[in-house]
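This document opens with one chain alone, in C-alpha cells, the form predicted alone.
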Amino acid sequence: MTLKRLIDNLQDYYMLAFRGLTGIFRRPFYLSDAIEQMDYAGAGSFVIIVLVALFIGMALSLQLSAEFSRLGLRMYTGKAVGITIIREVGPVMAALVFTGRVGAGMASELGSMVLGHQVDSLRVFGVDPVKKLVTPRIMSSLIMLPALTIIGDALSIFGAYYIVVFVSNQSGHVYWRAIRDVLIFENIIAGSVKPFIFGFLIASISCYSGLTTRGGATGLRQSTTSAVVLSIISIIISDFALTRILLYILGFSV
C-alpha cells in the first residue's frame, strides 16, 4: 500500500466515523434500526461475554492467589482482583469478545449489501447510507459494550469470589471488603471511559471495512479479516494510550 493510498484510505474512514456518530443527533434518527442492532450486539453477545469473563475472573483470582501465598499476602487477593478487572482486563475482554462476536457480524453484513447494490439502490431513493446503516451501528456499539462490561465485570468478580473463599479458604467478607474499597471514583471512571472509545472504534472500523468490500467473495474474506484485525489492533494501542491519559488526570503516579 502507497503511502497516498494509506492517507486517503485514513481520510475516507475519519469522515465516515464522524459522520456516523454525529449523525446520532441529526434525523432522521432510525430507531427502529438503532434497537435491531443493539439486539444483536448486546442480547446475541450475552452469553459469550457471560463464560468468558466468569472464567477469566477464576483464572485470574487463582493465580494472584498462588502468588500471594507464597509472599504471605493472601488478604491483598480481592484488592488485586477487583483493580485489575474493573480497570484493565474487563473492559478489554469484553472488547475483544465484542470485536469476534460484532465486529465482523457487521463487516460481513455491510460488505454482502455492497456487493449485493442494495447500498447503491439506497442512495438512489434518496437515503444516506451512512445515517441508514453506520448510525445505528455505532449507537448500539456506544450502549451496548459499556453495559456488557458492567456485566462482565460483575461475572468476573464472582468468579474470583468462588475461588478465594472455596478452592483458597480465604474469607469472604475479606474478599467483599476489598472489592467494596476497590469501587472507588478512580477506578470506576477508569473502567468507565473504555468501553465507550473501544465501542466506537469497533463500530466504525467494521463498518467501513464492510463498505468499501471489493472483488466477490474473496473481498468480503479480506474486509472482514481486517476488520477484526484492525479493531484489535486499534483496541491495544488505545487502551494503552487512554490508560496512561487517565492515570495522569486521576492523579496516580507511575
Contents of the next structure:
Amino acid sequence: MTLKRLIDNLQDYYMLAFRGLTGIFRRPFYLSDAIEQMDYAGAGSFVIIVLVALFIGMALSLQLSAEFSRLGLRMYTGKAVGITIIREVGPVMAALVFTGRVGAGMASELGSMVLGHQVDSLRVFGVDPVKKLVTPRIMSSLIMLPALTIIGDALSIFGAYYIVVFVSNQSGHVYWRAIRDVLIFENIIAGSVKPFIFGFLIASISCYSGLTTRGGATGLRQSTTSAVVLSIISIIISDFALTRILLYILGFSV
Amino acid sequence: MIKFDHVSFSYNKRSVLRDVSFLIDSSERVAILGGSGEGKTTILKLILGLLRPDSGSISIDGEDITGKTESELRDVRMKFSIVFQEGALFDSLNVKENVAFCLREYTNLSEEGIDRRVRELLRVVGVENAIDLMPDELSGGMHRRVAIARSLAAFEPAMFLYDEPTSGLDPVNADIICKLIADLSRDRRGFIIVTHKVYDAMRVADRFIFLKEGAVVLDGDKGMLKQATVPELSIFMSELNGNCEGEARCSK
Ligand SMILES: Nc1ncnc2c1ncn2[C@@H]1O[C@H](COP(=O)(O)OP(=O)(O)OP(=O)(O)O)[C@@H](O)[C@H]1O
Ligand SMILES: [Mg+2]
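Having seen the form predicted alone, the form predicted in complex with its partner chain:
Every component of the complex follows; first up is the chain already shown.
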C-alpha cells in the first residue's frame, strides 16, 4: 500500500519535472514570471551566498594550511583549496543555501496557492499551472544556481587568499599560480555540471512538494519541510554519483 | 447544460457524494443548499473537471467530461466563470493585475485598453477605488467583489458558478453581491450559487437543490422548498422567519 503510494508519487514527480523542464521550449512562454523568479532566486540570494562562500573559503584554508604546515607542504594549500572549492564544496554549498532560501520559498508559496484555490483558478482560466508556475521556477534555478555557484567559488577563493597571505604568511604569488593551475578544463567542467543538475532537482522537488500540499497550515509546514529535506538528500546523493561519473569521464584515476 | 448521472465521489475513501443525479440548463438560476461539509464545493469542482468522480458520469453540453485530459478540459472550463469560496485572488498581484489576468492571457489589448476594461469591470462591482490595492489589503466583501470582476473579465461565460458568495459578509455587502448576481444573469445566462444562506438563495434563484449526507434530498422551486418536510431544511428555512424556530430548537 505505502509502496504503491511511493511509486505513484515518484511517477507524478517525474511527470511534473519532465513537463516543467520541457515547458521551457513550448508555448506560451511566461517570460516575465521567469524574470521575476530569477530576481527572487538569484539577486535575492546574492548576499547570503557571498557571506557563506567567503567564510567557508577562509575556514577551509585555515584548516588546510594548519595541517599542511605541519607536514611541510604549505605551498600546496592553494591547490588543495582550489580543487576542493571548485569541484566539490562550491557547488554543494551554493545548492544547500539555495535549497534553504529558494526551495523552501517555492514550496510554501505554491502550497499556499494550492490551499487558497489559486492554482484551481489558474486551471479554470485555462492556464496550465505547470507552465505558469513550475517552468519559470525551473528555468530561474537552471540559470541562477550556476551563476551563484561561480560567484561563490570566486569569493571562497578570495577568502582563502586572505587567510593564506595575511594569516598564514605565505606568498600571494604562489597562491594565485596554484589557483591558475587548478582552473583547467577538467576541473571547471567537473564543477559546472553539478549546479545545473542541483538547480533542476531543487526547483522540481520544491514545486512538487508545494503543488501536492493538502490540509491547511500543518500541510504547508509538512510540504515546506519535505521540500528542503528531499532536496538536501537528493543533492548530497547526486553529488556523490556525479563526482564518480565525472571523474571517470574526465579520466581521473581514483 | 450540466448533467450529473449517478455521480459518486470520495476523498481518500471518505464518501462525500453518493449517487447524485441532476440536470441543469445553462439558463437556469439554481441554488445548491446544504450544511457545511456536505459536498457543495465538491460539486462545483466536479463540474469544472477539477476533480474526477469515482463512478457515474458528468456531461457538459452533451460531452462527457469524466475521461478528458487537462488540455481537453480547457474548452469546457471556458464555458464557466467561477468565484471560489475564498475569492482565490492571486495574492502576488494587485487588484488591477488580478482582474487583468485573463485579458493579458487571451487578448491583445493595449495597456490603455486593459486599464479601461479593468476600471469598467471594477465599476460594475463597485470597488473601482481599490484598483491599486493588494488582495490582503481588501476586506472580505471587496475581495469577493474583485473576484467576481476577475471572473467577468475572462471570457463570455455561458454560466456563472458562485461558491458561497455572501458568507461572512454583513447584510449590506451580501445585498450588493446578490443584486450583482441577479444583474449578471439578466441576459439569460444562468448561474449556480452554492450557499447555506437560504435567504440569499431565495432572493436570486428559482430552483433549489438541497444536499444532505452527500445525496440530493430536494430538487424543486420556491414552493417546494417552503413545503419541504426534510428536518434539516426546516432549520435552514427558519432563517427566513427571523430565526425564531431555529432559536427555539437551540434552546430546547
Ligand atoms: N482536499 C480535501 N481532502 C480531503 N477531504 C476533503 C477535501 N476537501 C473537502 N474534503 C471533505 O469533503 C467534504 C465536502 O467538502 P466540500 O468542500 O465540498 O463541502 P462544502 O459543502 O462546500 O462545505 P462548506 O459549506 O463548509 O464550504 C467535507 O467533509 C470535507 O471534509
Ligand atoms: Mg464549500
